[in-house]
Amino acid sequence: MPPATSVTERDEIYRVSCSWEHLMSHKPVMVQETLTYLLHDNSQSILDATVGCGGHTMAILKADPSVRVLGIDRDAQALRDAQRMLKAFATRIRLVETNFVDVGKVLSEWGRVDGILADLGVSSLQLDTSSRGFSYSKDGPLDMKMSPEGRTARMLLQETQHSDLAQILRQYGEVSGATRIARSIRRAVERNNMRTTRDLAIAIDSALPGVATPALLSKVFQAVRIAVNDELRNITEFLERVFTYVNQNARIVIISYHSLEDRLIKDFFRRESKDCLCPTAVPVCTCDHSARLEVLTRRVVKPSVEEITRNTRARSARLRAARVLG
């Protein structure tokens, strides 16, 4: 089995920055659905649980000058750019370093807030930068990880075998074929010749009697991103404590990127929106459940075309929002 990443090559890829052009030519979004669905007449305080490079927070700052915004985020890197692009707004903001799932530490001192957002999956500007390994379309790295601490991509590749990981691309990916790619990584794998996202993808090719698609290139990309950060267990776990962070007529919106993210969200909400959750065959309630959710938007809101042609990596983007009731 090849090395790992040594600590001091995963120390340089987070020491990566973004140029300033390219920083300020990110663009978060649906951002006036986010603040319509999250900002209310009682907002003071947000919880940006996913600040990323501080796109919406900016937007939210700059929409209500009463509000303080808590940002959060697990990537080291994008909170340092956050920092330079909310620097004019340092009184009314709190950047921290943490994974949404353990804020519940950082609001034992800040306090309940009245509207929750969470941008899921990666920024452009994590596909945009190489030594990140995120995307297929340009060579890096095997990493993966939204922080430097864990296990790489490549590391999750070299320690899964082939039925485990098939498993991964079927759950995480809804990858066609999912056996067969698996068996052709685990060879590259077996040859010393997966390091880098470029071999990944060769792999992929090689299971396929053509060349493989964008399409089954970014499913297998995502399969092995959320295997190795853990995403959808931390979404689940964040879900089921955000009442504890919030207060009465809070507002939550969350924008997804793959069904299987909005696929939680989704259920999470529509249970939450319910008094009864009793099989229907059972004639009297037994499970005392009552509503804490107000569903705001009855079906899932999409980016218009005019937002599509200007960012197409918006195309696949899906909020919901709730409000919080008493």
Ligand SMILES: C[S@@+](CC[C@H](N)C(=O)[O-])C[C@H]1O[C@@H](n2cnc3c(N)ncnc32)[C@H](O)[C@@H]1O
Second form
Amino acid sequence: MPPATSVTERDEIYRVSCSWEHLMSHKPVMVQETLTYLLHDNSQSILDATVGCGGHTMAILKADPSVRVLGIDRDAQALRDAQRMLKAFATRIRLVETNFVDVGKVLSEWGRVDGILADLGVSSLQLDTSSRGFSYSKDGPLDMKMSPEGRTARMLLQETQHSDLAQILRQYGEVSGATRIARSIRRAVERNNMRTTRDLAIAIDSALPGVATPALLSKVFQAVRIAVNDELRNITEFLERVFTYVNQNARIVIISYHSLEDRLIKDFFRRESKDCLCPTAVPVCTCDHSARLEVLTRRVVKPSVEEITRNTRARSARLRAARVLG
Ligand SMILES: C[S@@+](CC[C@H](N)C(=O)[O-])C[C@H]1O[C@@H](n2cnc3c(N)ncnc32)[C@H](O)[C@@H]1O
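For comparison with the form predicted alone, produce the structure of the form predicted in complex with the named molecule.
Zooming out: every chain and molecule, the one shown earlier first.
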């Protein structure tokens, strides 16, 4: 099978930058809530683990003039956009292209931080760039990768058997009719008709009676994107290492857009805020676990109705925050 895009085509994809107007129209999600939970009296250094085009980082830098931000992203295009957006703050930021799973290497030089923000998922600028192939509403190559390494969505669909594909759609997209859609995608792959986002949308549409709704299309695209970028494993591995990155009293703020992501974060916060993890039937604690976090958000924080009206993409956002204990 030929690769979905040649290396040269792919390089082109990552060379695209957003227009200034597009960048300026970007609306970071739950900014005020993020600042409230992230910054404390002695915040000096913050890690923005998903800097995107710098919306949250800019708000952090404006809110506290003594703070420096290390902004990372696995997407080179996003970093170029962030650099343009944050030009005025050049002395207080460092931007690095890396997966947040590998941020330990960068932090060994930068030092521990007083706060970590992760605004997970895909950015609106990625979604709106047709050549990145993230959106069913923009025809483009079936890429969906956030960084150059790994398989494109087209490769994934070519290499995954229909039962595994159905499982991806069910698990990551909660797609009903997953088996039929997976079969339809596989048929298109076998006919060599699976090159573009439009091809994928057509395969979804022809799998079920009636016209595929935008909700169904976006669920399938989301599921494929999560699989292509290994998003849940990245979050799990990042959380496992998070305590080696932070100072005492640091804040951790995570915004997620998917119930499985939110579940990972909720379970991690719950587990790390307990002194004992032994089953209730065990009379004496043998686990030696002690709490390392205080959960600051008793309930998950959702965007206000006004924010959702201004920015419909905020509607699925869920924010959780915690404080690192001494
Ligand atoms: C929702 S956007 C962040 C938007 C940003 N907060 C802003 O205001 O501009 C998510 C960003 O996370 C990045 N991302 C997702 N997974 C990542 C990972 N494992 N490592 C680094 N960056 C990642 C994406 O490339 C994307 O730019």
